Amino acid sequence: MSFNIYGCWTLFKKEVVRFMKVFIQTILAPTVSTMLYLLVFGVVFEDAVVIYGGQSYSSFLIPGLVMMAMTQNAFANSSSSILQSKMNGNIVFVMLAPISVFEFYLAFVMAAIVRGLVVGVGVLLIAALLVDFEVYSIGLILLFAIVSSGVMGAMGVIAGISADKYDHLSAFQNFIILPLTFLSGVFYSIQNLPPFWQEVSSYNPVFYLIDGFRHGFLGVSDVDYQQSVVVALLFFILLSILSIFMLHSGYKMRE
């Protein structure tokens, strides 16, 4: 079966246009709210917390905040779009189109990646006006930005398929996404935690997304960045397989 590039591109473009039409809600609002974390935590802990033997706390905090903003918005994009289409009943028109399950998945995840990257760039641009931060490896930064947004985009596909209403989606975000994100080292280095909590953090896959991304800025991290690359790619592959399987099965999509 040939790849329907035009159908996939059309669906992808539709998703991008959808979130760009409400730019203030989908791009500007999360960018501003993320910068509030930098203003509050940066001012309070700048001189009180020592990170990686001399790094300023603000320069340590910025990569974590950027990654948090990217992943949360990538998840929100694919999950809300699929759930909204299900609730409005227009998902059937997408399923009737001559595109495969993989093309459907690819369009939604790529759109989620685009939204995540746009929000991330917005946060970085504003942060650059407030704080001087380093860039150790642009390649590593781009790799983790794309893979991490893809991870949460795929998770958003799973959540959007599984949810029947916005309450279910909110529960998924509040009890899974937020705890994984806030307990992944966004605001702290796990080296400052007791041994037990360091061990617990090592089982959080989002920790590796943020730690590897931070290595791209600072050149140092809590674990080897190569380990973070492997975990991030495996996590992305596993979630992609699960989301494609759910789409193929028609679970909660063909009712």
Given for the second form:
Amino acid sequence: MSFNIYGCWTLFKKEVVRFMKVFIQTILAPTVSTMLYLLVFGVVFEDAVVIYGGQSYSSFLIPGLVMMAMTQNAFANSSSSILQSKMNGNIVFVMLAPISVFEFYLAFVMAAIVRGLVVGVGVLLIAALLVDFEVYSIGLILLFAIVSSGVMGAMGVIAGISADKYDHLSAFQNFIILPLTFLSGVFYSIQNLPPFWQEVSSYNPVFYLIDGFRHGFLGVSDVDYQQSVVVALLFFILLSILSIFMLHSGYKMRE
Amino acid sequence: MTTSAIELLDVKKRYKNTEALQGVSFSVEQGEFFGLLGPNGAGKSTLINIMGGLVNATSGVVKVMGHDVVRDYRMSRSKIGVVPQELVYDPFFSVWEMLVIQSGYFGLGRENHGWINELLETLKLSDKRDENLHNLSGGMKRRVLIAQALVHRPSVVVLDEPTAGVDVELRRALWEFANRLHSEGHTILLTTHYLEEAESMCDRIAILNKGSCIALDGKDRLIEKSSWRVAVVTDKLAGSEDLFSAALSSAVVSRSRNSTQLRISRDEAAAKNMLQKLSSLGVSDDKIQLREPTLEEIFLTMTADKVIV
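Just the form predicted on its own so far, so send over the form predicted in complex with its partner chain.
Full assembly next; the chain just shown is listed first.
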């Protein structure tokens, strides 16, 4: 058994079914709260802000909000599932099975991607009813949606392994994920920032996830989208290696 | 030569400041009903967790049916079914869903559904099939854990204190089931605090204490090998309590209103000395009966903190 495909598929399916069983909390709630951002910020700044020389603020805001919702939910999916299983003790069922660390990682990250995509599609569908927005490249949108959810899914695996209680997870979310997301250009173009903050933003990997994703909608972005693709893929590979390494070492799992 | 069901070679496990296992070595042969006994904190669960791959040993070799639990973990895990001590469950799923999921982890799909139904039937869980695990009683959750451990038809079944906190009826049902598994050819490794059960069911017994294996043998051999027997004194002990304490308290196994049970050495001279002490306390010879110790008495003596002479 070089690769336990069915075992990995079962774990992935279980993770998807798990979040679908509580879809009000995992799908509906984040979709509604993201729409509230769109309503509030969209209405307030629609006429006040003009971006990229003519784009409406709503059409600029939507990709950022969708990406924010996707990444936050992808992170929440893998991190909370692993932590909850550790705290309940039911993580032993997977650990007793002939599932490799890579299969474990893959199942959790894939499920996180699915959750991110479901939330993203939900936000987009509702947004389509409220405002008009463009689609420049579906391929680019899909690429960034998948890679970005994967990035945060992998980060969620790392957080889920490291955390001993929900307090730790909350710290991870509030002190790392949220600042990285809010300071990544969800609500503004970094071209509107002073040079110093533009420089700081260029070191924020989440900025590239959002900027590249936005390019898929608008066809324009703060930096070349190819640069964003490279950064997103490198970030994904780096976090994947780290999470697989942590799983392999047995850190806080098989100690 | 037949491969051992479980093989442990100098297994050590160190946590930050404690050495949970200090070089444990023994084998469990195929088809054996093996008892692993020890007081709380002796290292039994750590050892079981290492066998199942839940915990990494610091050093040493552990094999299940000849497969190394680290290097050949897929094979070793497919050969062993562990029933954990704690009543753990996934609150999102029903009994059936959980068993199908567990079966899937082992690469088994629909072709295994017949076996899952058989397990539900045998463990009297059929009517709870669609019940969420969260809503089941402790006894029912225990049965589901057993079904989960058996879902991939392992040849080695590890029961980590399966009767802890269950009522008499379920305890009896669990032992009947364990005996049935054994008679069907499964190797059973059992840890329990009910020593009379280990005594009646296990072919061989290992006693762990403070991370070391301090005894390993057949039940009868363990009893024969003990350096003492039990003297049951049914006479009311004469003399003062102080005198009794000074003379005999270190040898007392148990005391009730009608009798006192004392350890008496198999060595003739030492036994004679003890009988003289009893006589000096006013006990007549016809009120003393000698018998072999029970497993529980041996266990308590071996795992006692003080060295008993």
